[in-house]
Every structure is written in structure tokens, then in C-alpha cells.
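In the block that follows, a single chain appears as C-alpha cells, in the form predicted alone.
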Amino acid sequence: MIQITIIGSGNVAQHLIKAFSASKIVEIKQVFSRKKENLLHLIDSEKIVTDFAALEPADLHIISVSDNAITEVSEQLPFNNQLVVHTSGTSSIELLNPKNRRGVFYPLQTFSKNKALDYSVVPFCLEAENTADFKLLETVAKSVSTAVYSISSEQRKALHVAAVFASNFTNHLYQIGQEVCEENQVPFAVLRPLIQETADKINTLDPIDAQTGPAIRHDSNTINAHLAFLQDENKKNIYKILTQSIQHNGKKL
């Protein structure tokens, strides 16, 4: 069994935590908390260490915590010469103490603590700084998902940008539209179908083949009633920048 260390109890760290402990070739080790009880529901309280001086060393130490910590974590790890990566999409693999082998295993993916997850399908993101300790990471992987790929730090970064466009800022337009059907008594269950279908398309189409509506029609008729609709100004801005992109096809506006 891969040994296995995860440092954090963060939304990340629980998923990790939820998708090892059905791993047949992994073995959680140990966990780091602060506060144990935050994770007493997910395993057992024995493996749950809140001192980092009470970590071990084992085949890998997967550091899951907020972006600015990385460093100053890394540097608290009682042991040199071990694999630890973190699981951050924009931080760079250098932020990691070189005292220790370093890496990166990022799941590209939302995560919310109560929202299952079928972890088989998740993109985890692999860097390493050589060949071994690369391919103990694709193993550790492999063992929970299909979906597994080697990205460079650059690559990362660009990769976490498009997820924010694909998935924080879409989800932030779902906001708006739940708050216009509230404010007009139209249940927001009306739009759901409609917002399925169109994150279904991209299983078979290019989102540029996919697009539909009045900016892409220029369909200036209901573009304009649209704005006249909307008295919320940040509303109407959204509405204009996002319809002259749509026109501009992603050209500079």
C-alpha cells in the first residue's frame, strides 16, 4: 500500500480524504487538522494529528491548504528528503520548501463539502520534479480517477484561469439569474433544464458552435429591451460587457 499524508481539512482535503479511503492501493496515514473534530466524521480520530511535529514520514505528503499558507507550511514539515506536493491551481511548484522532493497534484474541480462527487471522473493535474516521484503520483492518481495528465506550473496557471471562466464566474451568472426570476415571482426551477442542456452540449460541441441567443444573432430588438428590463446597474454592465464579447467573439472589445 502508497503511504499516504494529507496536510489541511479544507474542502479540498476532505474530498481527498473521502476518495482515498476507497483506494485499494492507498493508505491514509495520517491527517493534519488544527481542530481534530472537523474531521472525527471522515476517519479515525488516532490517524488525526493537530502538531506537525507528530507527521511521519510516508510516500507521500499532500499539502491541501489555502494558497498563501503553502510555503509556510512546507517549511513546518518535521522531515527532509520526503515527496510533498500541494494542490493548488495557480501556485507555482517552487513555493514548496526545497528541503523536501516537490510536486504538485491539483484536482481540477469544484468542491463543496456536502456535494458528492464521482471522483472517477476528475482531472487531476500532475508535476513533479523527476521521473520517480512523477509516476508514485500518477499511480496515487490512477487509483481514484480515469482522468489523469501532466501540466507544467504555466500550463496551471492558464488552466486555472479557464476554470474560473468556465465554472466560479458561471455559476456567479446562475446567481443573477435565480435573483431576476426571485424579483419577478418565476421560480428559478423554470431555468434549470435550460442550464443542464447547456453544460450538456459541450460533451459533443465546441462552446463557440454551441452559442445561442440575441448577442450572437444581434438581435439588437431584444438586447435593447433587455437593458431597459434591468434597473440593477451591475446587472445591466454584465449584460453589455458579456453581449459584446459574444459579438466580438472573444476579440479585444
Contents of the next structure:
Number of protein chains: 2
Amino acid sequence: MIQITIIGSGNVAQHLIKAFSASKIVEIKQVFSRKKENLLHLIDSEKIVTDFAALEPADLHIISVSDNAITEVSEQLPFNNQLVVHTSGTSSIELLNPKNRRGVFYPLQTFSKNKALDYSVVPFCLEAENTADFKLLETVAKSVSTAVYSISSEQRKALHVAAVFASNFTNHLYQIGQEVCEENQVPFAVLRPLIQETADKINTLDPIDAQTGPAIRHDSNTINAHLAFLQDENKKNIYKILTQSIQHNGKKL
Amino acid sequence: MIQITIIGSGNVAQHLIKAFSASKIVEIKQVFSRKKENLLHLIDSEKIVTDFAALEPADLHIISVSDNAITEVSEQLPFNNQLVVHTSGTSSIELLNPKNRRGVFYPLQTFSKNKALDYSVVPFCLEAENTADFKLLETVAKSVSTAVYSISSEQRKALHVAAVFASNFTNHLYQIGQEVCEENQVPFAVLRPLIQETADKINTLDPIDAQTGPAIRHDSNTINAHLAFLQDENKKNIYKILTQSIQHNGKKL
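Okay, that's the form predicted alone, but what's the structure of the form predicted in complex with a further copy of the same chain?
To see the whole picture, the full complex is given below, headed by that same chain.
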């Protein structure tokens, strides 16, 4: 069994604990959490340590903390020349203290505490400083997922920006859709199948070929009617800017 | 069997023909298309008429043409006091010529020519001028879908605006995500599971509770790094505006 240690108790750390608990080739040796009670629902109490000095070397140490704590946490580790990775989409591998061998183990998914996840389709984006370490990360990632990629720090930066557009901003547009519905006594449920189909479509079509709606049709009557309908300045502004962007960058049907 | 006639040969008309061809209680009596060859792959040649004068009264006549042609087409129908509906999300019931009984039969879905669709989950938004006509529309819609709603012209206007945000604009954000990936040699495939999960999440969570990412965390380091990374002014502008909107209207985690 590959022995791993997870440092952190947030959303991503908790999902990793769940994912590895089901793995047949990876064993969680220790988990670090400032407060033991954060993780008691997920793992045996004796595996949880609350003091950095209690951490022991393992085959792999995964630091899953907020980006601005990565450097400090990696300094606090009480060992050298071990494999230590972080799970951040935005942070360079360089943030990790060089007293250990460094890497990145970035699961590209939107993790919510209250939603179960099928880890087998979560893309894991891996980076390491040498081939042997990369192979180990690959083995660990493949024990939970079928989608494992080698992604450099520079590529990962792009991927994270792309993910903000395609996931975070998209979810905010769902929220606006819900607000417009509910302000007008339309149940949001009416919109849900459309949202689902919009996401499903790009499994078989490129987004540029899947674009529909008044913007890409240059249907200015509908666009003006929608702008007149929207009272909220923020929604109106978002509507205008995204309509212009579709018209300048989309493919005319 | 309920006899219906479909007027139009575009995307929505073609999907309706497909959907009703499988119905056990609805029969397509006639279809109007200016060019017969547009529909020969979907329906028997003798049911296609190319001249308005050849249209006969049926139980229901569905006009599925571009919004700005609805009024003219409804005038051209060679009969009176029949049930005539349009399929538009944006057009008022009033656009239909009052010589016939009027209604709306609006399937809220994003219809692409090259993507098959499960009609049973397509929401149908119905409106009619009297109860008997509404009941007939309901029977017809329920013969293909389990999601049938009574939606007034005013509600439908809101719903269409909401759909533009939640579907058309969302798809454009997928396109931007793909561009950012491919400009940086990252396969778009890495992003697809995230897009899927983002849509899946709102089946169990409200969007406001599902929001993740640097904007809602008020993580200004990451936001500034992303803005510095984006060279394209349009993408930068969209990033700024949606980040501000999330920060002003989201729920702080």
C-alpha cells in the first residue's frame, strides 16, 4: 500500500480523504487538522494529528490548505527530502519549501461540502520535479480517477482561469436566471432541464457550434425587449457585455 | 387521435415533428414548408404542403417560424375559429391574428440540429384564451413530456430572459473557457467534467449555495493574478464584471 498523509481539513482535503478511503492501493497514514473534531466523521481519531511535530514521513504528503498558507505549512513539516505536493489550481510548485521534493496534485472539480461526487471522473492535474515522483502521483491519482493529466504550472494557471469562466461564472449566471424567474413567479424548476441540456451539449459539440439565442442570431428586437425588461442595472450590464462578446466572437449561424 | 398541423421547417419545427411522430395520441396531419425537401427526411411527402391555401383545419395548428414572421403567417391561414398557437419564448399571444383562437406552445429547450434530445424532460410552457383550448394543449404536450406548465405571456417573457442568462450566456462562457485552454495547450477535455458537475449541482443546491471560486472567497490575490494573466480586453472585462456581481449578490461562504 502507498502511504499518504493529508494536511488540511477543508473542502478539498475532506473530499480527498473520502476518495482515498475507498482506494485499494492507497492508505491514509495521517491527517493533520488544527481541530480534531473537523475530521472525526471521516477518519479514525488516532490518525488525526493536531501538531506538525507529530507528522511522520510517508510516500506522499498532500498539503490541502488555502493558497496563502501553502508556503508556511510546507516549512513546518518536520522532515526533509520527502515528496510533498499541494492541491491548488493557482499556486506555483515553487511555493512549496525546497527542503522536500515538490509536486502538485490538483483535482479540477467544484467541491461542495453537501454534494457527493463521483471521483472516477474528476480530472487530476499532476506536476512533479522528477519522473519517479510523477509516476507515484500518477499511480495515486489513477487509483481514484480515470482522468489523469500531466499539467505544468503555466498550463495549470490557464486551466484555473478557464475553470473560473466555465464553472464559477456559469453558476452565477444560473443564480441570475433563478432571480429573474422568481421575481416573476416562475418556478426555477422550469429552467433546470435547459441548464442540464446546455452542459450536456458540449460533450458532443464545441461551444462555438452549440451557441443559440438572440445574440448569435443578431435578433435586435428580442435583445432590446430583454434589455427593456431588465430593471436591475447589474443584470442589464452583464446582458449587454455577453451579447456583444457572442456577436464579436461567435460563429454566425 | 388528435390531429395537428405544424407550420415551419426550422429547428424547433423539426424537433416537434420528431417528438410527435413517436406520440400515440397525436397525429401530424399536415406540415407547411416553403421547400418540401427541408422535411422529406422526417415525414411523408404527401403530408408536406408548400402553399398556405392547401392547409386544412385540424385540432391544433402550431406556427413555428421566426418571431417576426408569426403575425404574417397567422394572417395567411385559410380558416377561422381554429386553435392556432406559436412556439416563441419572446412573442406575445397577441401577435397571432384574432380570426383564430390563440395560444402559445413554447418548448423551453436549446434545440440544435445535430444533437438528439430526450423530449420527455423538455418543459412545455402553455397559454390559451380559454380552458378547453388549454386542456387540449396540455394533452398534446403531456403526450411527449412530463414537464408541462401554465405560463402567461408576462411570465414567459421573464422565463426567456432567464433562459438567455442560464443557457446562451453560459454556453458562451464555455467557449471562453475552451479558448483560454487551447491558447495554452491544455485540452478542453480537462474542463468538461467540471462543466457537467457545475450543472448537476444545481439539481440539489440553489445556485447561490453552490457558488465557489475566488470571487465569492474575496480572494484578491487570485483575482489579480487571473486579470494579469488575461491579455484579451473582452475576457478581462467579462471577468471583472462577473466577479463584482458575485461579490455584490452572492452569499459569503
